[in-house]
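Shown next as structure tokens: one chain only, the form predicted on its own.
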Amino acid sequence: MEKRRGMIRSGETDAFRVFSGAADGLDGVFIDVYGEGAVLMVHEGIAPRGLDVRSAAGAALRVLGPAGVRAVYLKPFAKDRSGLGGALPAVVMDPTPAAGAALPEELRVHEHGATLEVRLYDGLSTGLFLDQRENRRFVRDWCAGLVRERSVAPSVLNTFAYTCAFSVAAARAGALATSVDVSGRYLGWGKRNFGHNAIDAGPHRFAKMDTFEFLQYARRKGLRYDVIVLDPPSFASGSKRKGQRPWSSVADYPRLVREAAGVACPGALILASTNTRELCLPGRLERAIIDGLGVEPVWVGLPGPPADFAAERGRMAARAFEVPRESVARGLPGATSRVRR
């Protein structure tokens, strides 16, 4: 908590890892902090056996309380999901804590400025990826430089899109933001993220597609892009009535960076990143990006990982390339390695 404390000082944020698993020194244990609320997560099978978690969540609320933490939430992640049938435990549905006093079902945090919504006892996720925080704040800044350069409004694609916390941070830049996800209701929790922050979400896209589904027609229709995120997940399983393929970052990644490069504008700008442990090892995210290129980008310089995410090697990978200009469908000779900061 000590380390946090130059962040919460700040006012950066009141959403922020403050306990990191093996890297404090208890493998399979983290705690976040979301304003007036703290999750705990234990992951079966690398958290140590016996671990008295109701004990846990109060040794947690009795650090957290002087900041200004009310109940510590559970959420255990099962070793094997696989056999749980998609079913979730009770305990991350429950609105009572594992510590502390019920909190609202809603909660609003902040972010460099921005308003978010997170639901602590919804599932398994809260609805913000905090490892992700100066990531968007890097997509704000770019495209706050594209409307002082244009003087208009750039578009910007966000796939896999979720809460589409990255879509909020293009629109409060000035950017027009088009957000692609299977789920409407998650959808729908990003609209009112809109909301929250006084962005009106008319102008703005919300497209409840498959991204894959999405990328094909935006190419039909001769929609182009000046910043695409690519966020996706480790796996998804598909849909054979719908058509949906099963997904795998590893084997699919470079084809989801080809057919994104096919809607950029020339010399867009794609980020992309993954939490896929074999991708997050040294070269093998830029490998993927070149394979889907055909070509070496123009890489672009990213902040560093968030402060309270420092220590967690290799649990994320991010990088920003400007599109080569050359045609990539054609195959042509790419740009020369370089980076842009």
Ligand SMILES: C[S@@+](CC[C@H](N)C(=O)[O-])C[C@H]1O[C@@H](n2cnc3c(N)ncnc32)[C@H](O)[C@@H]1O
The other form holds:
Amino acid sequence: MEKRRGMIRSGETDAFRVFSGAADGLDGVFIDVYGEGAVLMVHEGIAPRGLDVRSAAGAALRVLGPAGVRAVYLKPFAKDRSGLGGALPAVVMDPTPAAGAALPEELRVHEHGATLEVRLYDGLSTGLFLDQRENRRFVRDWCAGLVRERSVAPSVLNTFAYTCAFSVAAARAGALATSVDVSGRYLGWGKRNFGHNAIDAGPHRFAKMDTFEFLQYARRKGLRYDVIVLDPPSFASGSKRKGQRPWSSVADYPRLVREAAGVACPGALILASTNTRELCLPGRLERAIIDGLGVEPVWVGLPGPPADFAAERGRMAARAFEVPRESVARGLPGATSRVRR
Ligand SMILES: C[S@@+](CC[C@H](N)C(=O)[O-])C[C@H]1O[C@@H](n2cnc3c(N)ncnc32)[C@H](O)[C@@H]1O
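Please give the other form, namely the form predicted together with this ligand, since only the form predicted on its own has been shown so far.
In what comes next, the whole complex appears, and the chain from above leads the way.
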């Protein structure tokens, strides 16, 4: 908490990681603070055997309490979830925390001036990936630069949008965002996030669709984007019924880049990110990007992980680049008209 004091005081954010597994002395154990709540994540099979999670939660509350944290929620991550048949452990949906007093279902946290909704007992995730904080700021600043350069609002495509935090960052800078996700529930959450920032969601677009389906649709319609965010999950099982294809980052990343380039304005910025272990190995994400584009792009520097994620440097990878003209043609034979949204 001492180390995070500067972050809190500067108003940078009130949602951050305070305990980072092995780097802080307990392998497989992580604690994130979200305003007045905290989440204790325990990775089974990695965390010390016999760890008493209730007393760990109590200890966390004693330390975090003076900083305003009133509850610590537990999220156990099973080593192998195949035996659970898709079911979540009951504790991750339980409003009663492992330590402290129950908090409202919906909390709001703040990040670089944005307000974002999180839910601490709504499954294994909270609605906000804290490790992308600086990349969201980067997208906001890039869009602000485009707004300064020209009079039209830049168009941003946020694929695998989840609760649309990247879209909110872009919209706050004056961009028009299209958020694509297979989950209507998450897109609804994303719309609320627009509202929490006093941004009218009306002119923005929310597409409940498989990302590849959307990219093909956008191609057909001649839609073009100035900024594209690619931040997919490592795996998604897909659903024939919902028209959602199975997704694997390792296998599908190059194709994702290729098809995204097909809906980019020449010179557009793509931010490509991943937490997939193999793609985080040195040079692997770059390779996937070059394979997708068919040519090496001009790379654009990113800020790197936020200070509270410094210990997790090798567990995420992100690169930004300008889409080469020839890659646009490669991803998109035919459509040439520049139509916004
Ligand atoms: C890892 S999160 C993405 C994180 C997000 N980019 C962010 O910054 O908050 C995964 C999201 O991808 C969505 N998703 C999974 N498969 C998808 C697909 N084929 N097309 C579109 N969205 C998908 C899920 O519904 C979920 O919201």
